[in-house]
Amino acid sequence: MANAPDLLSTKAAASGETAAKTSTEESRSSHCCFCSMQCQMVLTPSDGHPGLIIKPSPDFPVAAGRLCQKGLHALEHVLHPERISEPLRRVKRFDSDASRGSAAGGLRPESWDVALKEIAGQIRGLQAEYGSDAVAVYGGGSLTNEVGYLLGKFARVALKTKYIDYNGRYCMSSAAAAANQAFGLDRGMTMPLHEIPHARYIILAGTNIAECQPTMMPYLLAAKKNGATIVTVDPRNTMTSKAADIHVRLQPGFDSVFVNGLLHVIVAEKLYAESFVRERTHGFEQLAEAVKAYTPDYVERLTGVLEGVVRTIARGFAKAETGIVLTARGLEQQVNGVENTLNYINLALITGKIGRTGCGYGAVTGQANGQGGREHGQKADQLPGYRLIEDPAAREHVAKVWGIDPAELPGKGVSAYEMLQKIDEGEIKAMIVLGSNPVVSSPNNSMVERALRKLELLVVIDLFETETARDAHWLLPGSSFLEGEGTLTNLEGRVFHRGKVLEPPGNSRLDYEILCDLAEELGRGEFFRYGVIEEVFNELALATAGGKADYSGITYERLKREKGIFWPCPAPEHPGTPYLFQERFHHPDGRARLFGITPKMPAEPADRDYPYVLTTGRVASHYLSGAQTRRTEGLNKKAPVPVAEIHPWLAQKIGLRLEDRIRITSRRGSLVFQAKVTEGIQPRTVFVPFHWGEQLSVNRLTNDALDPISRMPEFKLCAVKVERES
């Protein structure tokens, strides 16, 4: 993190006239559009020179006084020279890889009449030749709560279609499922970020706040500071496992096993809070008979990690007097993700950590909005509120309150990637994204781009021409965070506000405009009528009210005096939720789950042809498809391409000379990527962030294998071999 510095950068500063149409005069605050911290920011006007800047706030109660280095760029991707600021349409589309995406001749500009007119009328076409669901909606997790609400009421009442989905598939489906099934609730984190450094005991696995929510790393380092051992587990030595007590280098695929190995170890040594375990859960019998087998001495033979530094762990997690275990991908991008999610809260269940001051069990969310995204109807099984659509008491809230007939509404879909395979295999003939970037961040992605190429009609609401907008008929220009008014949620579970800065430019639209438009068009507009987005928050609080992310008692003006309300906030009068499960868990006997975990293989366990694991992740200066942070000069050359991560074992192995690349091939795909020898990684395990598109997606090599029950795709490991590349 650092201050911000005098000018965000050349480019941005001699973008002013933009940024003038709005504020000139005063400083407006926003939130940052990327990590799920939603650290807010204040843009003011630069002295003596054109333009805004970019300062960190020193009053939201999130990260105050702070901002990373992507916040501090935040400007310079809604001011870039490439934005989409007109209806395009592809006059041409091209079949061959290396034609694909070259826009010469290729888009033309239109108005919006015409475009909309166009969509709704090719869309009408496909409904009538092959029905509702011919059509799909692929969304977003970095959206406001409204848009994405919006956008799941826009598939379900102007299209009738039950194929919507969006990308926070990819990012918290299985500690959603897990928390659901454990808690009976899923919210990111149970208790506020100002509990860590209360706690004692931290585990932190298969997350690398450092450089996904480095403005989170303080609260870790003052719980350091106040005496705290942290724990990180992970494949790789990362900033993150800098500042931990203990590192776990564990190969990815075998955290159940590991976690079986802690709960062996407390249940063996009756270290667990017998009185919590009988009154406040059940399952226990099950756990530990599951975990019986699971010596530390089993455990070491299994995975490498030393039987002294499993007891070490589990003895010091169950005696702290207080204690926090934070999850992220690391461990849920796997088809056995949920249950290895499910094990890490029996750890804080047994172990009593939940609900008290310094304890709790917190998923950390990815995206901007990957809470409040998940909540409001993007899913392709929820309705507003985390309300089942297959639930008929819940549809008839959700209908009533649309004024609709609860039949009316379709049934549940499928997840983001079987959507798309639903493309390739023809039963889906035209999809709407907005706010995605599916050809990058999909597993398998060149079954995505064959799939995409299918559509008769592919439209897509973006700031830019990404890597899927180059197979679009359509590209409509959307609005960016500082453009676009709305609410968000962060990792915590605090919904916010977020104003309006800037102007859209040219002739783009703010992204719930677009919406409401095409559904006019559609004929389902007496349905979209908004004077101001405000207006559709207060139906979504509505239509959540009695759910379980209740928002029925948050208003703007609320949100703009409060700086944040946790949810639930069932009513006008309620302080909102910052701790759950002080009293009760949220299944109908207040009561959590434990569940006894039978470590499962992974999808594509290394073998004699592919003997090395795949694993993939983030950079500090990017952000997931890099749709905007490789447009960001001050972040992209810091890292313009993936570099792959290998042991130095492997690399003598291999005999990988000074200055050699690596070819990494798997059942799906062969890539050449530049390669970095360091010793801070599993010796078997290759590591290659996935921010890029084209020849330098690492997700062309990714398995699709999908979890059974979140359906998340297996993306942090595949079996794959390693070559020298000269």
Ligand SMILES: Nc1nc2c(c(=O)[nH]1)N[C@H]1C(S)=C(S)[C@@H](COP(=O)(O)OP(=O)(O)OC[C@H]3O[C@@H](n4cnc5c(=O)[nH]c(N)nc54)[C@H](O)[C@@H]3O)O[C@H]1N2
Second form
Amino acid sequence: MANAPDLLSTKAAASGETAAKTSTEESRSSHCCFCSMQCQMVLTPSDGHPGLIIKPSPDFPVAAGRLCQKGLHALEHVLHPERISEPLRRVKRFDSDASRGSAAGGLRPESWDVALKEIAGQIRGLQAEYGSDAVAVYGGGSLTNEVGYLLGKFARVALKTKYIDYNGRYCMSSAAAAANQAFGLDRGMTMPLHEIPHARYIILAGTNIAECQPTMMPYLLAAKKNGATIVTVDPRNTMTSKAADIHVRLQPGFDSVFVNGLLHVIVAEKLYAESFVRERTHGFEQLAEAVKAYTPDYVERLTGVLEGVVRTIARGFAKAETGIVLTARGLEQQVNGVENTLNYINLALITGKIGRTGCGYGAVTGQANGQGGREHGQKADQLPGYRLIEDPAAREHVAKVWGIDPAELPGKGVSAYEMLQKIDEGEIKAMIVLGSNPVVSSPNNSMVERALRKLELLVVIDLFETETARDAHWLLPGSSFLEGEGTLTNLEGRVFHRGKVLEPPGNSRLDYEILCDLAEELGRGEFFRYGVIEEVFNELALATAGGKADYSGITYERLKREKGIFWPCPAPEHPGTPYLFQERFHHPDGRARLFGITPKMPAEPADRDYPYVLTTGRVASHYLSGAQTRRTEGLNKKAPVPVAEIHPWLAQKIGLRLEDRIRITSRRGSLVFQAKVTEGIQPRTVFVPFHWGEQLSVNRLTNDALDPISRMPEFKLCAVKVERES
Ligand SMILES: Nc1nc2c(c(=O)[nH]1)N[C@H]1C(S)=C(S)[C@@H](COP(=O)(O)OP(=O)(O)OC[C@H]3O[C@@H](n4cnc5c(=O)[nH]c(N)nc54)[C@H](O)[C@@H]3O)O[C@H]1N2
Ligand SMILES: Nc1nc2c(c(=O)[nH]1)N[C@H]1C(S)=C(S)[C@@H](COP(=O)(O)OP(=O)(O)OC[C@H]3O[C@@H](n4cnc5c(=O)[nH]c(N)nc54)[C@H](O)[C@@H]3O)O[C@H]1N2
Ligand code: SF4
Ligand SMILES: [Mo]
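Mind pulling up the form predicted in complex with the ligand next to the form predicted on its own we just looked at?
Next comes the full complex, and the chain you just saw is listed first.
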């Protein structure tokens, strides 16, 4: 991971100096940059430490007094010596673009003036030759609402391109599509977290909360203490399943079959909430028809889950007075991800477990601002406020706020991975990446690496020279979470304000200023003039007014006073909406939709040539592409390399010995990993975490098949061979 020495800024390298550049004394509280819990932290000066130390804060109601290991270490990457602090131009040492890449030439510092002028000039040139859509924008769910919003506006107004999408496409898009279909509204959770302890029965499917949202565990443990039954559904025993009363070790790809079994029992035994189904939903007949064949016995034959277990869970959940279903990427990151999610929503709906206390459904959002990031226009088909870019009324409203003609707004583009494919095909010539590392995080990432090398202009705005930035012509130093003030929206839909703690190091700049200045160079500065970031928020609030995710009643002043407001919040005196769907769902008729799901095959089931299933996910000490956490010693030493989980049955079958590693081969590549033999994993499945690049990147193997509706890739299952490698 060593970076070229000319990358090192002496200012950023001297962490004491950087840390000393704090802003005002009183603005020392922040929120963790990693997961969607958004735990609050306090940064305090400490003896014997060059700068600040992080402590949990007692004040924020979500995880008062708690931070997990990642939060506690969050300062380390911010002050890391590899942090870039000047605009950097890739020194072209090669004649042909195809030969650039990891062997690319070094980086040379430039002034902001030169960097932005040259980038703007090149963009103009490419757009003159190939049209506006030759330039794409790739955003991220870690960015604040303000920066995500500005990025969407920048694409549509400054670049006039339809091609913008973001890493949330890999993250929440199946859950979002399902919630929109079933409820008419996508807010990850229908209720605040503090309802969890009141639930008597909790189903956690494809969600590893103990490692991925660790500070949520106390809510589950409190429920358990109150007598709740907890069920986990996962191909592996996880830290989360340790807290479960029943763990269903399901083969990847079988969620809809399993849930149909539960629904079958509930329908057959008339355990559903009859009046709720009658008065508040549509579609029960189709659902009942679809699950008819899925007797527990049939489900046992298909999945190996004992029929008694199917009956026990179905009866337990349906009969429980209160209950909650939480799902996450395990079943969402599949070509059938939307349908899988809809089926778990069916379960919550037909048992009437939505809209009252101790009840609810939640798709557990992942990234820091995964929720806000998908509301304000980073998505290919969206405008701020969760409006659709193809809706004439939405275009008119937002164009008015932006001061442009609605006809100037481009139409909808394509999803993140499809945008990368369009680069590979030559249609897109330039891309600006802000807040993502798609070379590590995309499926089938050899394609992505190849595609990025074809770009005539790649601009990466980041903190580090990431794997993606290695192919960039320009690397611009953006701001970390401690430097950029703004608002975020946590997994509950709670909007809150995050203050500024540090000045950006060296010549790095606030992300929003970089976008505004680039817009200026592109001749569109008049639409991007803001004195302070609060003005961006105020404009965002206007742009969302009347939309699904309505923030128009929210102000910085209120957020600071009220410590968070749940959207929708359509008026200054509106208290916000912690509980959704108490009386109506968001469809025009007020009713939720049930869907009869016929389980479908994955894109690449195991077969004779590739007889096992690879699934991927996370470990507690790393975050996503690892750009931040691999640079954090205290975290990296806990998991310096990816370790593949493999069942003893499979280990024996391939003759694995103690000192061996395993080779995993898919149709797209072959990699060698250290192995951990564990009874906990489904025997025909191997699991590899995805937080590493290059030869340790499991995304060299994953399949790029997309869900037909959400366009989310099937990260969670592809067919592989497994061999021993001595
Ligand atoms: N430590 C840590 N925390 C994180 C992150 C991180 O990178 N590291 N990332 C954040 C982000 S952006 C996200 S999106 C969330 C993700 O949070 P999660 O979705 O909880 O995380 P994953 O590990 O991707 O997947 C969850 C589980 O799904 C299981 N699984 C695999 N296939 C299937 C299947 O077919 N069905 C079912 N039911 N389960 C299956 C996996 O074994 C895994 O245990 O975490 C957030 N928090
Ligand atoms: N195989 C497999 N692949 C997956 C998944 C999986 O489960 N399995 N999960 C998918 C999911 S759910 C997700 S969310 C994606 C995410 O994958 P990525 O989008 O690649 O995630 P990050 O590593 O968070 O990338 C964020 C980048 O932005 C930089 N950054 C962070 N904050 C800021 C900021 O405020 N300003 C600027 N300028 N830069 C910043 C970081 O240094 C980092 O380089 O990965 C997906 N890929
Ligand atoms: S639970 Fe999430 S937000 Fe809280 S400290 Fe850990 S990573 Fe940060
Ligand atoms: Mo995610």
